[in-house]
Every structure is written in structure tokens, then in C-alpha cells.
Amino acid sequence: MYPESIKLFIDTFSKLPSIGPRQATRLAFHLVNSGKANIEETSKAVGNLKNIKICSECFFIHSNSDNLCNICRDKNRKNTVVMIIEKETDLISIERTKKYPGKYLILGELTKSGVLESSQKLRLNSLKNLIKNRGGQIDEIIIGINPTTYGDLNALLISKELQGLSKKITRLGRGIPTGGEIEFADEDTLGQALERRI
């Protein structure tokens, strides 16, 4: 029914997060109908992704000539505070606040099983070695994992794994979001807000 090039596009793009076969088909036809110049531009943009590197310290993306991203290269960032997060998009969200002066470790998306995958254990070991090379203990490790049931379980596992490498291990605060109303907050959120009140 479809030309082979469309089938290949659909098969490839339907494997991406949030894009199934139906969405991939719509994308393919959109590109075909937008003209050859737009297809060429899109192809170039996708092709340029092969030049992206992964930071050897925090595992964020970069295109620098060495192995470090801009955050890890920044001498104004605190080496004594590290936040552990799941995804690159979490890092971007936290950076937008302009309120966090430390470094990061991107662990990779956590599963609901409560078991860290081998790649995640390797990344934690990388952090352990980095801390040991910087004196054996830092001021704070912040676990910036989503506040879900399985997020809490994974945060507990990570805390145990990193015990003794930091003066304190903390989690991001929880509570009523700015603009939220007490009336509509669930019990768990209100409880967290009371416990972490300022």
C-alpha cells in the first residue's frame, strides 16, 4: 500500500516516545506534502544529532571538543552538591529556575520494578568514583526523582547506595504548588506541605 520509504519512516519513527504508527504515518505524509526543501532540512536536523556527545561526569548531552558538558565545565558550579535526576528534560526544567548552583547526575528513566538497571548502577558507580577522587565526601546529594510511589522506592535504593558519600542526602521538597488551592490539594500533598513548611 505504501512505498518502501514511507514504510521505513513509519517503522523507525513509531519506535520514538509518544509516537505510535498512526502518528508516524501522519508525520510522513506531512513531510511529503511540505516539499523537498522541508524534507532536506528535517533530514539534516536529524543527521546532525549524530554529533551530540554524552558528558562523562553527569551524562547530559553536549557538543564540546572534550568529554564534559557546559554545566560540568563551569567553574562557578558547586562540586560539593549533586542532584540525581532521571532524564535530560528534568535537568532542563531545573536549570530554567536559575536557582540550583550545583552539578547533576542523569540516572536514566527508572522502572516501576524498584530495581536499578545495570546502566544506572554504572552511572551511580561513576558518581561514587568522582566523589572519592574529590576527597571522599561532598556536602549534599539531592535526589530529584519524581514523587511517585515507585519514585520513592527508587529514591530509597539510591540513598542506600550512596550512604556515607555525602554529609546529607535530601529529596526535593513537596507541597502545594504555586497558584494551587488548599481546597483542591489531596491529603498526601497537604501532609507534605505541613511537614516541609517554612
Second form
2 protein chains.
Amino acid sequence: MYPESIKLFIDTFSKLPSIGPRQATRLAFHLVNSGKANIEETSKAVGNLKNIKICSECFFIHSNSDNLCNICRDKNRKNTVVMIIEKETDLISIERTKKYPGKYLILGELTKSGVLESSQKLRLNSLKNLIKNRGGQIDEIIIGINPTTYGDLNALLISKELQGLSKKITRLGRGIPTGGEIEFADEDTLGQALERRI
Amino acid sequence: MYPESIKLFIDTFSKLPSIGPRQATRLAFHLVNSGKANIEETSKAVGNLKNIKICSECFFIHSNSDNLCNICRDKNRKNTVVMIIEKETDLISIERTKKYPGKYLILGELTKSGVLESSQKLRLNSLKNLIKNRGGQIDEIIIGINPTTYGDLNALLISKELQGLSKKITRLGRGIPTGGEIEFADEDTLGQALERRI
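Switching from the form predicted alone: structure of the form predicted together with another copy of the chain?
Expanding to the full complex; the earlier chain stays at the top.
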């Protein structure tokens, strides 16, 4: 039914996260109808991503000439506090608070299996080596993993893995989110809010 | 915060239908992490869409050497029945039934303003000319527009516009969808199902 180019587009885009075959099909038709210039621009916007590099310390993206991202090369940020997070977008969210003075380690999205992937183990090892090179122990490792059931499991795994490399290993605080309502908070959240009241 | 290439990608993809800035950001990070070869493939999958042509009669896509899509060039399909639809994906859905022997006219998505866009008027005019060249009157025009409030309004508009060019102007039947439940059908659907009982 479809010409080859359309099939290839749908196949390729269906594999991207949170795009299904239906959305990929709609996108294909939208682009075809938007004209050749727009198709070219969109194609280039994708191709340009080849210039993006990944930081050798925290694995965030950058386009600097060396191997460090803007955060890792920033002399004003503490080397003695490292937050371990899953995704680049988590880093962006934390940065927006303007309240975090430390560094990061991006681990990649955790699977629900409760086991770390080999690439994630490699990244944890690279953090271990970094800490060893900086004297063997830092002040704090914050595990910034989502407080879900399998997130908790993974957080436990990671903190065991990093035992001894930091004076403290902490997790992000739990409680009622700003703007949230006590009436609608689940039991666990309310329990945590009670225990950790401020 | 973001390198230029990432910003450009997010800007470009946020403009595509049903992709917001958040999804565009996630896509950017996913692609960067997927490696240069995959970025190149994805970029090409977009660029290849430039080869797709739009049929001069029904405005569906094709990649034939002349200006006609596979449906319009098919001698076994009736020239005397034309279905007017909004989107390419509507055409695909109708084709899947394998019960429609006629041709199509793709109008482009209708706005909620109840007024046809100039490109849509041009497409209707091209259908008028086609019918005039084929003898001035065909057997049936089916208005395959969604049965929503503004769809009904537009269907009325279109049928006025095409008055006299077809022996019949019809719309798709209404009633309870297969697998649907009477209990949950809205009043209007049930009313239509009663009136048009089979």
C-alpha cells in the first residue's frame, strides 16, 4: 500500500520511544504534505545530532572541544557531591531548581528487572575510578532515582555497589508535593511526610 | 543549557503534530545516545520522504513516474463514485475494508472554524473540473467526514459546493459500532441507529 520511503520512515520512527506506528504514519504524511524544504530541514535537524558528544565523566551531552560537559568543567561546582540519576531530563529538572552545587552521573533508564545493565555497571565503575583518583572518598552520593518500587530496589543495589566511597549515601526527600492535597496523597507518601516532617 | 544542535532538534520536532517540547527533548537524548549510525539512518528516513509525490487527482501519496497514485491509475476502480475524506490515514482505513470500489479526494484536515481553507477550496475545484471533464455528472459523491459537530457543518458546506455534479451526495452510515454496547452509546448514536435500523 505504501511507497518504500514511507514504509522506511514508519519503521524507523516506530522504534523511537513513545512513538507508535500510528503516530509515525501521521508524521510521515504530515512531512510529505509540508513540502521538500521542510523535509530537508527536519532531516538536517536529526543529522546534526551527530555533532553532540557525551561527557566522559557524567555522560551528559555537550558540544565542547574536549570530553567534558559544561557542568563537569565548571570549577565552581563541588567534586565532593555526586548525584546519580537515570536520564538527561532528570538532570535538567534538578538544574532548574538552581539549588544543587555538585556533579552528576547519568546512569541511563533502569529496567524493571531490578538488575543493572552492563552499560550501567560500566558507568558506576567509571564513577568509582573517578572517586578513587580524587582521594578514595567523597562527602555525599545522592541517589536521585524515582521513588517507585523498582526504583527503590535499584537504589538499594547502587548504594551497596558504592559502599565506602562516600561519607554519606542519601536519597531525595519524600513527602507531599508542593500544590498537592493531603486528601489525595497515597498512604506511603503521607507516611513519609509524617516521618520526615519539617 | 543545551547545545545548538539539540535546541534546533527540539524546535523542529516540537512543531510536528502531537509532539510537544517534552517528547522532542526525550527524542533528542534518545537519538544522541543511540549512536551516530542510528542518527544517520533516522535522518535519511526523513530525507527520503522528498521522493514522495502527491497524486494530481486525489492528492494521496505515491512514488510513480507519472502524476497518479496507484488508486487513481487503477482501471478497475470506478470513476463514477468519489469519496471525500480529510486525511491519508482515513483512506487507508477505508481501503482496509476492501469494500470500496471508487476513487477518493483527500481534502486535508478541517479546521474547527466551519470555513474551508483556500487549499481545500482548490482541491474541491480540481474535483469539479475532473467531473466536468468526465461528462459533468457522476453517480455518487460520498462525504467521508467524521460525524462530529464541525464535521457535520463542513459536510453540509461541501455538499452545497458540489450540488449538481453528482446524482447522489451521501455520507457514511451512523449507528452503534461493531463490538459497541447499547448501554454506553450516546443518545444521538442510538437515535441514528434506531432511524437507520437494518
